[in-house]
Every structure is written in C-alpha cells, then in structure tokens.
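Just one chain follows, in the form predicted on its own, and it is written as structure tokens.
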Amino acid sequence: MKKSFRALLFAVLAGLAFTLLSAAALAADSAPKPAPLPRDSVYQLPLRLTDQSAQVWDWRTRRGRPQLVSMFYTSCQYICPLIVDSGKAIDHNLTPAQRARLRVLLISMDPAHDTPAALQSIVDKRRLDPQRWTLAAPPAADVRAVAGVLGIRYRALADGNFNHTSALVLLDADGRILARTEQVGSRPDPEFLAAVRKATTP
C-alpha cells in the first residue's frame, strides 16, 4: 500500500515539474527579442569594458538611450581636461528632462594605467553625476577597433602621452553616429548641442 502510495506521488510530482517546465519554456520562446542591431551601428563591435566602479560589461548594454561618447586618458593634462569640460557644457545646455535621457561615455585610449581607481579619481576630481557619466577602459587589444569605429585618430608618443583627435560623438539609441564635433571647451558647437537637444527630446 505504501509503495503504490509512492508510486503514485512520484507521478503526480513528476508531472507536476514537467508541466512547470514546459511553462517556463514557453515563456522564454514567447518572450520579445531585441531586434537586430543596424548594419551601421557602432555596437556591432564587441567590445567589453571596465569602468570606474570595476564593473565589467559589454557597452551594447548601453543600447536604448542616446549617448555623447568621447575618448581620453586621465593622465592628460592638455585636451582630456576639455572633454571633460565640453561634455559639462552640453549637460548645462540641456533641460533636466533632456539631460535625464543622455549618457555620457568617456573611453579611455591608455587602459594600461587607466584602472578604475585612476578613473574613479577624474570622477571625483570633476564632480562627474555617476548615475549619468561613465568612464571605462576596454582591453588594450581593443583600443584601435574602438577608435576606428568612433572615427577618433590617436598615436602613442615615447613619454607615455598620446597624440588625439578630441572628438565628441552623439549616438542614438541603436549606436548610430548621429552628430560629433571636434569643438571642445566650455563653449558647445551650436549645431552639435542641437543635434544632442534633438535626440534627447522626445
């Protein structure tokens, strides 16, 4: 008696977890995907990224919301700084609302000494919002693809500086290159702070 009692427990539990199972499959069969990235979508390149709080993460994560991406190096005491100081700019020029829907990426070009205690530090020195403001490095074989998809030229020069082009990028949420501008300072070019007013509002 008490083994067809356990038989019987055995299948009705056994169903039970089948039934679960096939429910959970169904589910994720059933649930929407992304749709595919564009062809001319800077997110096509894989490319993974540590940040200042040592977080590692794929940057296509950032996929949905507009971005001003640009590339430095916390060492620099020339350009960088005015990166900075141009992405400050564009925030200022901008409605809270807008302001809230932007991210702002700074991808570092020297992930040899920029570790995230390094990025952290320009965080901290320049009172960067960290809800909105990212600074990452990607590994140093990823440098060059990054650059290239971003159009931003840089050469390595002996005293451990770099030559760059200090361009500020605009995507938009699928990682299109909308907008960019090699204006940086505390004055934004007016036609790339109206393209960033344009992507941001809705």
The other form holds:
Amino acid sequence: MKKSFRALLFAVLAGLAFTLLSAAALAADSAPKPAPLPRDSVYQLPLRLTDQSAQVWDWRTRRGRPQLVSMFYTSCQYICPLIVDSGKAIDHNLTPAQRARLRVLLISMDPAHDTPAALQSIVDKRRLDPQRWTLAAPPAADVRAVAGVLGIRYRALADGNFNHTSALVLLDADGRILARTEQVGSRPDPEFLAAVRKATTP
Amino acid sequence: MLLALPLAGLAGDAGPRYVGLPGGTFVSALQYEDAKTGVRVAPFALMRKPVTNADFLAFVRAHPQWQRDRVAGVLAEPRYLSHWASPTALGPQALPQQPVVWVSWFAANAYCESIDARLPTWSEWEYAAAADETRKDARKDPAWRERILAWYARPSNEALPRAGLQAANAWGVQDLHGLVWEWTDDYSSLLVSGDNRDQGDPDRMKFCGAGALSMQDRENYAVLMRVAMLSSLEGADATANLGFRCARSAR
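Output block for the form predicted together with its partner chain, input the form predicted on its own:
Whole complex next, starting from this chain.
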C-alpha cells in the first residue's frame, strides 16, 4: 500500500515535472530569444546605472535602439554644459522620425555627488525630454571601466572637479561603437552627425 | 606527500603575498596643478611581485569569460594572452613563474577584483617605486636612475625573467622596475600633453578642469616613460611587456 502510494506520487510528480519542463521549453521556443551580444558591444561590460528617477537598471536594457552616449558630472561648470549642448545640437539636426529613434545617455563620472536629485536638476534646468534623455550614475568602482569602453579619460582633482576628455559616442542598437567625436558644443561635427542620421534612418 | 607539496611551495615564497605601505604625502614627478605640495597616499597593501602566468591561468580557469577565445572584444584586444599555448594552457612561451603579460586593463582589473583586491593607483605605484633596496625615496640618486634607465634600454624581445628574482626594495616590494610595465587603476587619468595631439581644438575644449599634466621632475625619465606609455593605452590594449600587480586599501 505504502509502496504503491509512493510509486503513484512519483509518477504524478514526474508527470508534473515533465509538463512544467515542456511548458518552459515551449515558452522558450515561442518567446523571441535575444541574439547573443556581439563581442565588440560595449554592453559586454556589465554596468548597473541609477538614473534621475532613482531607477536602477543594467545598461544592456538600452539594447534595441541607437544611443548617443557621453560622460559628464553635474557640478561641472565649463565643458559639461557643452556636452548637453552637443546632444541637443544633434537632436536639432535630425528629422522628427530620426529623433524618435535615438536615445541619449549621459553617464556621470562623479557618482559620489550625482544623486538622482542632482541628475534630475540638470534634466529640469536644461529642459531635457525624459522620454529620450537619460542621466545616470554608475557605482563608484565602475566609473573607470565604463570610461574605458567609451575611450574617455579623466582624473579627479583635489577640489572635486574632474579633468577629462569629452567625447560623444554613437552606439548601434547592439552597443557597437559606430562613431565618436571629441568636438563638443552647439555646432555638431558634420561626420558624426552624418553617422547619427544614418543610424537613425531605417 | 599531499601535505608536503604546499609547504615546499611556501618555502620558496618571501612571506605573504602583500606588503603594507604606510603612505603619506608624496611629491610626484608629475606636476599636478591641484596638488602642488604633494599627493596624499593613504595606507595600502601592495603585492610583493607582479601577477604570474600561473596565477592568471588559475583565474581564467575559474572565470571562463576571461579566456582568450571567449573574452569580449571591447574588454581585450585580439592579442590578449596570445603567447599562451591555448586558452587554458601556458606552453613554452609563457612559463608559470614569469609575470603575465598581454593582458588588458579590464582583465587585470577583473583578476584583482576576483581576489578582493584592486589595481594600485598611479600615485601608489609611483610612491612604492620611488624606493631602492635601502632608501624609501631614492629618486634623487643619479646612480639609481641610471640603473633603472639601463633596464629600459635593454631589448624587449628577450624572454622575461621570472617574477621575484630581484632584491626587494625598502618597502619589501620586488620588480617594480626591471621586469615589466604595469597597469594602474587610473591609467586613463594620465592626461599628458601628448594627448592633445592635432585635435585642431584648443586644450580647453578637450579638457574640463586644470588641463594636461606636465613633468615636475624632468630628469626622472623612468617615470616619464611609464606615464607616456600608460597615457597612450586604451583599456582593451595588451602588450608583450605590460603586466600588473594588485593592491588593497588598508581597513
């Protein structure tokens, strides 16, 4: 009696497991499986970002659309406003359809000070479209690495400022670097702009 | 026999893997506009020897994403570990006790993280490397400078010696000079004027803040060469003479 009950239980459990497994297999089959990341994608670097709305996400979730990426910090008086200007200037030179396809991601090199509130203040002050523009800070230990994959160099100064190179980097939908420019300001680098137009035109 | 093996290994070691350095105010050979009286170096621990091929092999076996056939291209260039016989075997071009070279900054950084450590900063490295065998700061001694420069003058196509063969410096650290170049955590903070090459833009467009670094101590060619080399590298780069060692912050 006991034995047959156990056998029955085993059969039921095995059947259940089988059903669950096949359901899982079916779900995996039907759901579009994301293609593996290309080896030359910057998203190969795991990076957790905290944005102006205090949302925390991995930057791989940016996959799927071309991105304009740069690094900055909110207390920067001189070059960093120009980085925002550069992004805006690119935006202005795109058609509405192209613009709708592009996302802008500004990554802080000063996570100690760039809290969500500090990031949000720049969004407000510069009237950035939060649907398309994201300002975010990585964990302090990851700043050098993200700067590394983007080819940006920086040094923290004693007074809390940073000495840094300024670059705009254009990523394709899979995070591959399509173009970069170190020309920042309200007049876009024509070659870089051409690359953005191309990347945002189907 | 099983017990004897690890003990035999220890006998050849010069004590623990790290040595503690007290830190303090250090006058760099670099001229920092924001730290003219010297940089503060907090107490830290530094590996006595550079990381070896054997060490790095154990790491890539435990972390297959760092094997040369699997690593992401943005994290290591194609020549990464190209001198090894295979992704998981050293072979004749990479002896176990030689310092590991052909490693990218990302790989070096990941290695140190895997053992709860980090790469040393440039200031920490320069501070530790200012010592000779008897003096904690031998940089003013022309004879010592000559000795270091003689190493840089040697052809670099000869096989690398084993790590840990040279006498320890006054801090107990070996091979800071005379073996390999070494990654630092902040390699990309060394914005020397060579970085301003032909941009067509004035410096102020390229650098936010105090501008490029310059040399305070122009006679210190060894440091000048290190800085020039590190400042020319991207994080995915690897070279035949570039290795690393790890550091830890004092608690």
